[in-house]
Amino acid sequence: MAELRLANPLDLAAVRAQFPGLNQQVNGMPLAYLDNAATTQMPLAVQEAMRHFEQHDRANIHRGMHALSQRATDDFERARQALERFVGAGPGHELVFTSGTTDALNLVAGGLSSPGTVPAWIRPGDEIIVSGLEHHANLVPWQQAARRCGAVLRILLPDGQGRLHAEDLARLLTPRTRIFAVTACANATGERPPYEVLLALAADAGALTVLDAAQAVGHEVPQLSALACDLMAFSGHKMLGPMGIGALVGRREALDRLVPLRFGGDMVEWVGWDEARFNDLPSRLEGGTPNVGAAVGLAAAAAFIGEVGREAIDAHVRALRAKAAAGLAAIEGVTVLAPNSSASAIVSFAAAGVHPHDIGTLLDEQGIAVRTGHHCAQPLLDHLGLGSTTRASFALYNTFDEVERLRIGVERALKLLR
C-alpha cells in the first residue's frame, strides 16, 4: 500500500501526490477539482486497499467454509468495526452496510413506515418534522412515509439566510412528534445547522432523530456516541472512498424497530416454505452479497483521514470555504448563500442574470470543475429565491490558489455573459 509521509499536519503536496486524478489537464488547462460535495477523488491507498482484496481475498462472505470466504468475512467485518470506531460510536451503537447515504435514509424511512413483524413505528396522525435544508434523500423518503402512514410531514424552514434555530423547532414538537430529521451541512448552501442542539430537543421530545451525515464525514465527522442521535447515514463517495457504498449507524434498538426492505440470502436465520424468521442486526438489514470490496475501500478511506488528521483537514476545508465566500461576495451582482457559514466545505452562489449552467460551462473551460444546478435542494432554494446556483466545494488536497482561479474564472465567465 501507498504510505502517505506528511512532513507538517496537511501538507499539501503530500496529501496531492496520494490522488492521480488530481495531476491531469482539462481544456488545457491544470484541473481544479472542485466538485467535492459531489463526489471526492479516491487516494492510492483505498485503490490498494479494494485492488489487494479482488486480487487475494475476493470471495463470498458468512457462509463458505473455504479459506478465501474467511478471510474476505474477516475484511468485512474488519471494515465495519474500523467505521465504527471512525464515527464514535458506543456498545449500544451498530453499523450497517448500504450503498450510500440514500440507500440508509430510505432503509430508515421505509422501514419505520412499512407493516411487518412489529408494528410501524409511525401510526396515523403522527407527526414527522423533516428541515428545510434537506437534499431530497432526506425529504422525499419521508413525504412518502407520511403519505403511506397517515401522518403529517412538517418542515423546519430556514431564516432568510438560510439558518435554522431552536425555537422554530421547539415551537414545531408535539406529543405526536415521532420523527425528526435534519443535516450535518446543507449540500445547497454550506449552512452547517446546530444540529447538536437541535437533535437533543427532538429527543427529549421523545421523538426518534436521524442525522444525514454525507457532508461531514469527510472533515467534521460527527461523533454518534456524543450526539442525541438514533439513526446516522454517510456515504463513502463523499469521504475520499468508492462509490456505491456507505452505511446506516445508529442505537440498536432504534435498528431493530426497521422493518428490513431487501429479503433474501444471509439476512434470514429460518426459511420454511410459508415464512421465515430474521437474522439479528446487522444480518437482517443487510440481505444479499455486499459490496465487500467497497466496504474494505471505505474503511482505508477512514484510515486515510484518520492518518491526515481531521482536525487538520476541518481546519483547511473551512478557510478555504471562506476565502472563497469573501471574493466571491466581492464580484458585483454575486450573492454568497450562507455567508456567514464556517464549519463548512461547501460555497454556493448566484449571479443576478446569469444563468449558473452557463457560468460552470465557462469555468469548465478554464479546467475549474464546479456543480451547477438545485443540488437536489430544490424546495430550499426555492424558499430562499434563488433558483438554481453555481456550487465550489472543497476537500483535503484543494489549495488556495485554486480558489483564486476560481474568483478570477467567475468574474471572467460574468464579464462574457453580461
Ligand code: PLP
The other form holds:
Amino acid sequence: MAELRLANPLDLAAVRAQFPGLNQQVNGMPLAYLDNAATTQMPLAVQEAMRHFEQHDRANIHRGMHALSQRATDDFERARQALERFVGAGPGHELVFTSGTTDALNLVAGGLSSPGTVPAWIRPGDEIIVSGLEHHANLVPWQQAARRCGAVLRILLPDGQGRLHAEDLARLLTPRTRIFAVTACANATGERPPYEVLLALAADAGALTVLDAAQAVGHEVPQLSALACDLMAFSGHKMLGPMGIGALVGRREALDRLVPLRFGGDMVEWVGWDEARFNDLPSRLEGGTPNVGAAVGLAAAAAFIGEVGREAIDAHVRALRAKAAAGLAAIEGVTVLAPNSSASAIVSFAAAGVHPHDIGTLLDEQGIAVRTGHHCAQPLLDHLGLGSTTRASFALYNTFDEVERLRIGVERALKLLR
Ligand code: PLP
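Moving on from the form predicted alone, kindly provide the form predicted in complex with the ligand as a structure.
Now the full complex is given, and it begins with the chain already shown.
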C-alpha cells in the first residue's frame, strides 16, 4: 500500500496538530477516531472563530440598532455568503440555515406537502421517487409527505452490490413524478451513486430534485451550479464544524415553493391579529433566533477545508477507504459493502456469524472508534440481506497506520469471537 502514501500530499502532522482531541489515549491505546461519518472532530481554527464571536460579537441579529447586534448580523450574513461560495451556489441560489441535514430535509418534504396560502406543491396522485440508499432522514419525511398529500412513494432500489442505475430511474420516472431525492453518498455502505446523472435525468423529466450532501461536504463538496439540483442539504458537524447547524441551499424558485414550518419572529414582514405576511428568503424559512455562533463556526470549517485543499482531502480519504476496503475484504468471512465504491470516505462491513456490536466493543478496547448498527438505513441493509454492520469512516486527519490498526483489530476481534 506504499503507493497510497505517495499519492497523499497532505501534511498530516500539521493537520493533526489542529485537532488536539485526537492526541489522547482510550483504554490505554492511542485513539484512532474512525467514526467521522457520524461526526467529525473540530479544528482549533473553528473553535477559535466561535470563541471570538461569543466573546466579542454575541447579540441577537437583524433587529438591534446597537453595535453588537450589527456585528452579529454581519457575522451571520458573512457566514451565509462564505457557505454559498463553498457549495458553488450561483446568483439564482439562496442558503437557509437549519439545525442540520435532518432539519433541512424535513423543511423540504414538509414545506412541499403542507397547505399554505396556496395548495401544497405535492398533489394527490403525484409520485415521489427516493433512492434506496438513503439515511432515514431522506426517507421518513417523504413517507410522511406522501401520506399527507395522497401521493405515491416509489423507491429507486439499488442492485445487489448497493449501486443505483440510471436505467432503473428512467423506468420509474413518469409525468406524475414531482420529486426525486437522492444522497451524494450512502452513509451505511459508502456507495457514492452517480448523482449528477440521476439528478439530471429526474430534472429533465420535470421533477424537483433534492440532494442529501451530508456525507460528501467533508471532502467532495458537490458544486450546486454544476448540478441539476434544486435543493441540497448538509450538516456542519460532518464537515469539521459544530453540531446543531447545517443548511438547505438551492434555487430560489424551489425554496419559494416551501411553506414555512416555523412561524414567529424574524420570518414575518408584517403581523396583524388575524394574519401575517412573511418575509422574503432566506428569513421566511428561518423563524426564531438562529445559532449564530455555530454559523460562524461552520463558515470557519469551510475555510479550513479550503485552506487544506478539497482535492487533497478527497484524494486522502479515498485512499484510506481503498486501503481499508482491501485489507478488510482479505479477512476470511468479511464482506465489504459497496466493494467498488472509489469515491467515498466510508467502509462498512459484515462478518459472518459475528455481531457488529461485539466487534465495535473489542475495537474500542484497542482505542479504535467505529460505529455499529443499521446506521439509520434499515430498509437498505434489509434489502442487501444484512442486519447491522460495522462502519469505519475517515476524515482528513486519519492515517494509514490507523487503517492498518483497524485491519489488525478486526482480525483479532474475529479470532476471539469465532
Ligand atoms: N443524511 C445522511 C446521508 C447522513 O449520513 C446523516 C447522518 O448521519 C443525515 C442525513 C442526518 O444528519 P444530521 O443528523 O446531522 O441531521
